[in-house]
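The data below hold one chain only, encoded as structure tokens and taken in the form predicted alone.
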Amino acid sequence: MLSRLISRLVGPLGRRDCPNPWRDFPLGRQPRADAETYLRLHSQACAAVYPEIDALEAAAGFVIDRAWMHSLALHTQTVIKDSALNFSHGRVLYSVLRRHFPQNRLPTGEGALILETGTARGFSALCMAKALADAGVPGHILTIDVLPHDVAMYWNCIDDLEGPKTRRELLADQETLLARIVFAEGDTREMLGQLGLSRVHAAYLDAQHTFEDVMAEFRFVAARQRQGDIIVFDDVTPGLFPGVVQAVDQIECSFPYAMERIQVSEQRGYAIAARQSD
């Protein structure tokens, strides 16, 4: 039920017969590099070594299939940018909606609805999507962002050496667990206002990284969360994003939401909110 009714609400939504400049080739009209480029940076990224990440896991007992997530982020994560790479989130969100759901138990015939703003290439996506499979939870993850799924583009990922792909193409491979994943396109605001939602049991925030934007999304989530359900904020680094950082200091002064901070680089930090009342 909660299937069809995603699909009733999101489908159409997702297609646009007007011009937007997120359909016209918006990440480049080439490859950015060549395979071995990409094959040396996604080594290095997979090499590297998060302490506080470590802890997470072996506090919430749950560790994703790293070699599951180390081929996925290779075509989703592994691209050309000025910083370094870092697809930490990945096992961030895997662990902590595990350590979640089987304490919080859903009533019979209810499944869970994840909120993602900011899909990008699918990554953070899948990687619930595999929390939820793995734990034996019904559910689904409902992800927006301005890039469509189903337009074939560059994505600044090794899979442009092979010509364009839409975003359903780039994660082929997934099928199973992309048939857990609705894909809304659009600008998060936007389509927050069309979605009629009544409950999130769970989100990961990542789109616009203004204080306003993130209190915005935050407001919509809170307003349909009760007792337990948790948001996950990305990029909650100070000096690089203090939006972000400003909107979780006041979440947490302000609202009913316990919070509890990871730093595991200068470039990427998150925070996670875990509602205290309803």
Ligand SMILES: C[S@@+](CC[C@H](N)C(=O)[O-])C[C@H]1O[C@@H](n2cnc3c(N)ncnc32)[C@H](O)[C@@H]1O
Second form
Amino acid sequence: MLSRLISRLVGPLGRRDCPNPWRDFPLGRQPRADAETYLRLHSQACAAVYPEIDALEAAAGFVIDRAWMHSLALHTQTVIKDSALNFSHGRVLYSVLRRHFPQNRLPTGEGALILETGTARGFSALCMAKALADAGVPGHILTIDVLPHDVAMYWNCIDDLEGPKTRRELLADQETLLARIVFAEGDTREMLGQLGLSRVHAAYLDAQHTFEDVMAEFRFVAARQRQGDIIVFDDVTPGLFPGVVQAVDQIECSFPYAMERIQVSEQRGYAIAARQSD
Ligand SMILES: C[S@@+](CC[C@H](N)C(=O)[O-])C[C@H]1O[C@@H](n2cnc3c(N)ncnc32)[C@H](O)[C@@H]1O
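Please could you give me the other form, the form predicted in complex with this ligand, since above is the form predicted alone?
Full complex below, order starting with the chain above.
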């Protein structure tokens, strides 16, 4: 299934004759800060303590290699933005996936398919790929973003000081894990229906944060899940993303998913939905 997907996803879907703003330096035409600033923000974010995530990791019995994650986060999460940096989704995804997959062994010969909406620079996709690799579980991450994988741009990160890079170049030192990731370029609203996916064992929804988009992505995933499968929702944060909160509440009430919520701060919350029946 995956080789068919890869051959279909080598470039953006849709009309190639139209100018695509996502391929024309969408995150800026020059570096946004000097190295010292990025390094200071990075070390502040690395020092943050999240007792709720500590508890999740302790209960799951799995902890991501923090040095590996922090090194990756310098290039993929340390950006100039108004809100505080927070890498805790890497810890959540890793622990939840490690907890999940041994309990839900795949039939012999079947690899796990994890769908992600919202790749950005690739941080979360790599944390999920690491969880599969460390668990010894065969499988892939299929991740979708309007941002291209092979067009050089500035990414609003420390690497910009070396000039424009493609995402592939940004992540080049993660070669082994990258073999588990398929990067698809396009709008999830158009892409999802064109992927030919029949099964989604786990999903991480982190693209557009409106109620309608989260529900549409959820319905796509739910139609391809069975008992025991999971979905992780990011930014389940009432003050900032009411659409995500409303979608998660509706899913809990109206669909066969049990919801586990983790509130990390006023600015960041997660929900993990576990499918209760086929
Ligand atoms: C919050 S960021 C994702 C962060 C990423 N998961 C990580 O942890 O590094 C959201 C991403 O979703 C992408 N996005 C937003 N709406 C989208 C859509 N409708 N289709 C595809 N990608 C979208 C944005 O370009 C952005 O890169």
